[in-house]
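Given next, in structure tokens, is a single chain: the form predicted alone.
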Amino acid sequence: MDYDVVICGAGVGGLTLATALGQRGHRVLVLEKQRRFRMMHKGELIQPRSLHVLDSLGLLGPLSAGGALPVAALAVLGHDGAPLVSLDYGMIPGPYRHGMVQSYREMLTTIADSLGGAVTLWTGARADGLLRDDAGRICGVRVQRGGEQDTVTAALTVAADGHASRLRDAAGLAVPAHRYGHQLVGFELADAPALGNRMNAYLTRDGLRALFALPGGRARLYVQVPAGAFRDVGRAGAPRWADDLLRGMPALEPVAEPLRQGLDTVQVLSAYRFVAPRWALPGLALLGDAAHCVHPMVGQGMNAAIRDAWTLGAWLPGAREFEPARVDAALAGYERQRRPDLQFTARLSHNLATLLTGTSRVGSALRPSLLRRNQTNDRLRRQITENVAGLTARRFTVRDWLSASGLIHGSKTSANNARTEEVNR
């Protein structure tokens, strides 16, 4: 079976790049492992600069009417609730000035169900392997589907199979991750009372703990534990683990009883970080999680997938244009580009779970003060805003340091002599 492209894993990233594609008129086949989209807890949270691109390929206004919910501001917020310091999106400039959630699952099914003509969307489908051309450029992958096997030829392979690729390691691209040494043990709370519109993060002695409303008067609630730790609780021991946590912080009594209701949806989810040593071979791109991983932290993994997508479908050459020394030429540019931009993301993503999930005891004592101060820094706030939001890559001054550790007084006037260095417009 012949086609163009033939992308390997149906995330948003993959399905994003599909979508454009596809509306470009070029034959995409797009193989996903699993018979149906599962519930999972991750990247609920559409950034405003994914927002835009979502939008100018059709899939924000499917996205809004499947109930996906508009999120005005990420606050952070102490143990017992008090307010702490808040990223407000209504800060920052352009028409997408707020971010917004769905679930992972249903955001997955909107964007499938939203493919063209020129999309074929294989579920149950596994690329269990690469095929090579007599000079040795990638050419297409080898398939599992149906107990049987079968072989995909395409001008591009697309690898978004996720941060343990199998496509990124028969490839020969070796990649050394560093695992965090926490977890996220995540639950889906049906029946929870409304939360507003804002994601909040709780800074305990314990760690980071998430919540935010999700559609259909859902929520999601994130607890950090030290890796591995949740494998001594197991499902048996959950109602006395959730019975402690709810002790140790009073803020999360308004959903006490939705989370007793819903501890067998937990998925424990583990954090990695790494940047592939090459994103692309002749015939080969690694897209999202394949390419690499950043810190979970407000959706930064999900959103930087949406951007290598959008940047990979800019660079490609026309379907009449759509042969192999153009596409590599192409895959080149889109490494160029992304790269940087990736790795100013990675960096942003770990010093900010550096920060909300540190547990040391002087650590967890200054910070409360420390975020508290700067709730007053609107210049500080704008250019955090501005970077989480995809919007900027634009590095902290020596003075954004002074200003942020309270040496020197925050200025609440706008950043307009700033330089800034606009991503991806």
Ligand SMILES: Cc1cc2nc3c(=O)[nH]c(=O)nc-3n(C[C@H](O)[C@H](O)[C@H](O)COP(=O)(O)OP(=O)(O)OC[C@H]3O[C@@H](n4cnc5c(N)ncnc54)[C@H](O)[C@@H]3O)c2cc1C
Second form
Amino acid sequence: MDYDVVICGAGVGGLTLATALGQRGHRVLVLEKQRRFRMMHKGELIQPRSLHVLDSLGLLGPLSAGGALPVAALAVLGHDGAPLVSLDYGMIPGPYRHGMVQSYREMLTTIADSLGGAVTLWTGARADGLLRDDAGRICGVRVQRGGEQDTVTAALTVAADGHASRLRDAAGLAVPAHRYGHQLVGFELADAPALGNRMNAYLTRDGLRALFALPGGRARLYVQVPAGAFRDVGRAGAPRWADDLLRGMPALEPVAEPLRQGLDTVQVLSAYRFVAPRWALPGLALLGDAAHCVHPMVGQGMNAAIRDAWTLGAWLPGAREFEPARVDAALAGYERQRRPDLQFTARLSHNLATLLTGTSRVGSALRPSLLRRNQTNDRLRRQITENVAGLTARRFTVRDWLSASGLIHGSKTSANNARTEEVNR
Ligand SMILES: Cc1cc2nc3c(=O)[nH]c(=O)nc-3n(C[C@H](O)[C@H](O)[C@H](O)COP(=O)(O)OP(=O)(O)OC[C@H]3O[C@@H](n4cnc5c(N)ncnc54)[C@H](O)[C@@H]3O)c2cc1C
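Given the form predicted alone, corresponding form predicted in complex with the named molecule:
Entire complex below, previous chain first.
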């Protein structure tokens, strides 16, 4: 075999796995179809549980040194900027009582720069298809690189090639992806005013607007629009579109000028939801968005990819025992362990995203008072914050729902019913 592991895709999932395996002495090749990491408006919020993983891999220091900012809370506000509810990381236990924000490109660059000598990264190299041995086991990939077709063999092939994964399809694991009915129009704002250390989600009748600081005096603004609506606006119509947006939302006034100056940074992103039916076949593992996709606005997708990488790395045998039979047994363990946690994350993301992005008249009218009421319910706020942080996978009980909707009072934990799982892997 050319390598122990070939990882297809140098997103956060693929690079985290490469780091973990490289540190254990595996011979790893990472293939990335892009020639360089591009500016992408996605994957900015790192949750506390992922900070733990990145710290364990020695990546937290370089990320902090690269300017990543701590995040104290996820704040939900009305369209006028009035606070509704805040998920404060200070409420959670443990050493990582904050999140962290960095732009995706910088994050990937930092991790790629920290890869050890056991890892080789080929950029401008697209994995085109899977290789199989005589028994049908996947044993590597075909690669397009510099106009040439090549093959790479490995005891394990990892599809970390994102939500539209070509390798997943090549393996016959195609998924019916649900596409949400809205898109997110993202901007990178330069010379933004100080926005504090919270990520702000403004709820409006037209949908969610998210605004938060990025390192280097920049800020990210996401604006929810109906799917396809921004296509009709186009570049020529963007200044007028921005004026309309700002007129309807005085809370965005502090970033009005940076937005007008930053209209050409626009990226329009769709939101998908799916969980692939299988994440492992003999010789192949799916990881990150290739295996599952969740609504982006709850800050879970990248964190799920990091957790996948951590879990898969922990299951895989050491470099000296890296034989196909052992690898395949480890893949089954990876899927068995990760799938229930991911199912929880998928439900959590969908439910919270539905709450945050809903535009129905009735829902929009009821939502502020419901959320405001929960600001005083510390037990529920802590429970949701711990779930979002990736520390627990604790479902709401009937009592929780009644309490959240204000039908009963009380902040005692219903210990009998709560399914609490410490996620400490
Ligand atoms: C608007 C938006 C905001 C988001 N914000 C957050 C957030 O704040 N927090 C969070 O946790 N998540 C967030 N997410 C989700 C997060 O970005 C993804 O879940 C995460 O990037 C998935 O990482 P990945 O490594 O699995 O895939 P990707 O990041 O998609 O990386 C896949 C890589 O594979 C490469 N590739 C593709 N095909 C091939 C091929 N055939 N051969 C070689 N290389 C290939 C691609 O070029 C890419 O570099 C957001 C998503 C969106 C859309």
